[in-house]
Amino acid sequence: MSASLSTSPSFSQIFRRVPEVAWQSPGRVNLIGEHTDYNDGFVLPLALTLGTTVEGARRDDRVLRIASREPELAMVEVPLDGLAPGSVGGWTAYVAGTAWALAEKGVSLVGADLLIDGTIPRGAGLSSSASLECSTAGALLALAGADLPLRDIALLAQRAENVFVGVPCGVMDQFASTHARAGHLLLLDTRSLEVRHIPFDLAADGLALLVVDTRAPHALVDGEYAARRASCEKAVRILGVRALRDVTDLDAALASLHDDVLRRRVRHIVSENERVLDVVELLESGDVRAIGPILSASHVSMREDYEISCRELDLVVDTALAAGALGARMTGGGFGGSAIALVELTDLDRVRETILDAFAAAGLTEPGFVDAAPGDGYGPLR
């Protein structure tokens, strides 16, 4: 869901009554740790101050009426009874899928009128889908007079996306949306689901994280994301390990694989896990600028070994580095979306302008820029 306009209709205008609850959940940008989450690895995202809000009011029947503050998205009515994967398509599948997952968990849902409002640029790869799922879960739980632990909410939101929507994503986005804390990165061990909050105040060090929405098409329901996951699962079977996280001798593992594509996929995942832990160590030691080359190495790995970058993402990274960025990489699932650059605060405007000039010279759509200040996670709108 992208930013709503002040002239967009309110809940009261659409449904002719006032909302009973309002729940919000943020999008995320991942500092490092890409495609490691479905390999039992480590990820290091932060929550954005952008997100999705769901306002809701109970109905007397067993129907969800789902509307958006984006006027081009028509209201959809979804019966709660009979929900099943494949029964709802389009953007409302994320809402219906969340209701389905909650019901499977045993939550006694009630019918509801729901209004969705979002500020995350659509297609930017900043996890608008997880933000929508988690805020929907919060609103539906509140209307039902129920509650669940944050871990359960994240896992149910992931299940909605995996099974109901059909995107085989890992759990990073949903955990970032529910567990994040302002001023911190979220270190998540996706095997144990243990979280640790890592202080992250770049401005105090004279730095900034520039997030660039390339506006290149970004869609994970197609076959590319699933193909990357399938390659990892195939390599796991050949190597005889529980997950690629468990590969401790990378050279030996690569030597035992006779498919060059599998070798490159494995090399990215194993090295990316190491990069996440290296970044955490540097941040905790106070050597923030030293993470720059690690971010850049991550991009090379995603471009060469995992093959999930694209022309626009590479242009952001190359241009930012040439303009003096300390490090840069694509972020998110890939095949479009956004890139990040670690820059000196004094260079921020210049790097931004240089990127705009590079896109114009290449004849590409003008990119957008997103505030990357770490925000809070899921909760009622206050």
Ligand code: GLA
Given for the second form:
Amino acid sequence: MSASLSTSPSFSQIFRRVPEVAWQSPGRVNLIGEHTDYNDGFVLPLALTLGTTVEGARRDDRVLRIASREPELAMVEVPLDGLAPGSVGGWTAYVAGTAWALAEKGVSLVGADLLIDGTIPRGAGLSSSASLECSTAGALLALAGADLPLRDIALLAQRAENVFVGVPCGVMDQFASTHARAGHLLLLDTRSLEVRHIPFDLAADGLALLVVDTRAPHALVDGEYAARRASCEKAVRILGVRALRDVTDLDAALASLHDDVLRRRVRHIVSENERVLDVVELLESGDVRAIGPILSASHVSMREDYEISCRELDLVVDTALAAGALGARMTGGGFGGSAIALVELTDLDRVRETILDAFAAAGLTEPGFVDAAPGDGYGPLR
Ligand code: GLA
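Since we've got the form predicted alone here, give me the form predicted in complex with the named molecule too.
What follows is the whole complex; the chain from before opens it.
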């Protein structure tokens, strides 16, 4: 995990004591499998080497004092007793919500001073929230002298976000943050919650995964995300299946839907699940370059059928492909955030430059580039 912000105050400077624990959890980038996680489907993310660290020390009272190394975020005090959804707002809701979800799970929490330090660019769609929830869970568990299975930690972090913070996300980000392994992709079946680690060493094949943070403002994200979920739930009711994952005959399903928008939403989810499994098969057979067109097909599906792309994301994808990328797609929830491109290592600099030029020519904010080497999941900071 990258070094912390060296100029901002340390735990000892803020709290006048030394931390007893330091826990870290990474952000993620999803190779493929978008919006499939709330449809019982498949996702294939990797953990970044960027993430969130939570340092902590026990307190004798039942209070959480939460500080951030980002100087503009003021310290907040939250009593552990009486935590309930809606009782804490703002960025500390992710921390307080995780404490609430741990207590609900039966963990006897202790009061704590907590310092949050993150290296994931904000608003990049690289899962800074899940990484904050998971590292908070790790620190609070360690301070309480308790432990839980990784799966429970991922699920309670998602519960904190769904119920306490009020964001209806699926379970991909929290699973990636807790279960990822360096040098691997994480194949997650979001129905059975089974995971498989798929070796992913692009450099050995002369390839690289370019992650581009468009820095596009996420307008309307929450409402649109919830609307996509609602469409999927509506289609499930009409089709009489348990989840869209269970649609085995796409043509028959499309024929029985009379709303064109619903039809397109269903086509994205069903085809995206197939694409995830196709990518896994190709990676396991060693045919890495062949996943390129599948990544690009995923983008077209999200742009045309799921309608979650935006001008900046399309510009990254189109520019990368025109500059020779083997495949490219937006990644994450959509409407801004990041896109990825699979490129030959020898083309990496050129593709990057071409994207910068295209953004400048379009009068857009300069995009950022993020290192996509697959890192490790959740654990104590070493
Ligand atoms: C966001 C959510 C995830 C997932 C993705 C889209 O990142 O938090 O659960 O639904 O969008 O794949």
